[in-house]
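As a starting point, one isolated chain is supplied in structure tokens, in the form predicted alone.
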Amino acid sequence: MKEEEISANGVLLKGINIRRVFKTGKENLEVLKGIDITIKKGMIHTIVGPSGAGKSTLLHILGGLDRPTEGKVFLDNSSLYDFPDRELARIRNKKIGFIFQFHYLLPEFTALENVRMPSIIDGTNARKGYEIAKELLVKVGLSDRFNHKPSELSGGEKQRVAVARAIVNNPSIIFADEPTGNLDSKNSDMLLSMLLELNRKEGITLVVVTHNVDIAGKFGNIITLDDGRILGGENVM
């Protein structure tokens, strides 16, 4: 596959045959089966399908913090796992947001120091780091909760912190795992609604997984995965 073919008419993100194989005992679960699929930039995809099917190990592996037993992954017309471990971490940590049903915020951080923290790991001069993170969090309605930390925080302020966390570094694409699984639906409709402002405003291409048949149709470009295949094929959005 040629960059150059990565890179046309838009497309942001590619996968070529991935497939998954973990070893359970003296046997081998294969998860994934040969998945293809393209996102294109600026556009949300939605993964949707049965508990089991394998769309968190998918999103893991296009998202680069699982690396296929094989296949490529492509982003920005780079190979990611091509590259040892610390330069994909370091890839990962600039290009790439994410968002999960558990917010993993660090406990002993307050909201805005685990807002920065991303930009830390990339160098990020202190006082722009403080001053994006600040911003961002008012962005998200937390003006009042800078200094506060996760306990302190009910579960839909700490989603909004690890949503500014997933787009401090200016990523080019997000990737959201279940991210109203642990929400009311009051929480859970705010943060859809952040989340689809995100995109519509600053163009962030976002790929998320759920299992929840309303937010798929809110969001639309569904693929649908099952036994470790996409129906239909390869799917182009």
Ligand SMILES: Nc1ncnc2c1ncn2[C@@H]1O[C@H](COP(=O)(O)OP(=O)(O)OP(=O)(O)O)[C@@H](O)[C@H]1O
Second form
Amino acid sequence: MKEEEISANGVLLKGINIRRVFKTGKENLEVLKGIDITIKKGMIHTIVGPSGAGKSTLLHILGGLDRPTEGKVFLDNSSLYDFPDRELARIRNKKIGFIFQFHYLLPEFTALENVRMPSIIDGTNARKGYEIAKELLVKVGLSDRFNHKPSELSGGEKQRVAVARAIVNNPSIIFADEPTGNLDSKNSDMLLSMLLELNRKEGITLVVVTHNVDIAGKFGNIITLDDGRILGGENVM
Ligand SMILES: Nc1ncnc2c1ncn2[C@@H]1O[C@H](COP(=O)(O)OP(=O)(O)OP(=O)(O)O)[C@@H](O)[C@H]1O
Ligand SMILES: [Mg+2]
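Structure of the form predicted together with the ligand, given the form predicted alone:
Below is the whole assembly, all chains and molecules, this chain first.
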């Protein structure tokens, strides 16, 4: 496929014939069985499907975190897995934000340091990164929690720190894997509003994995994954 075709029609990311086989002991487990998926710029996409369907595996592959056994992922015209690991890590850090079901904050660092981390890795103006991280923590309602470590934050607060960290480098796309899975309804609503606002105001593209049908219904563009294949959805190629 030519690069111009991939960037046409507002497409930000494209996965082509993605297969992922895990080797466990003597067995080969085919978790993704040839996925074609198109993610459009500025849109919100939800991925739903039963437990074990391969949702997290797909998200990791689309987000540059896990190399597919076969197939390609194009982000902004570039085939992600054709880059050497270091370059891939750089692209990921700059263009992609991740919000995991479990926050994966670094336990020994404060909220502010966790949010700053991607900008430190990126090597952009340290002072600017610091100011932006502070601004973002204020924005997610944690102005009085800068110096708390993850163990000193509630679940909802940790997830808000994770959101701030995901957006600190101004990514073009955010992948969120069950971002509200561990939150009560108040914190879930707050987090979802934050994600919606990022999409509406900043135009950040969102790909959200969720079990929650309400969320999927609200966000639209539903992609259903079952047993490693896409069953249906408005946004299938
Ligand atoms: N590193 C791995 N090695 C072996 N098998 C794995 C690995 N990661 C995932 N799997 C298997 O692949 C399948 C899909 O896993 P995945 O985490 O993508 O599912 P999921 O759709 O996200 O499920 P859930 O809704 O429960 O989070 C599961 O059966 C899982 O056991
Ligand atoms: Mg999962």
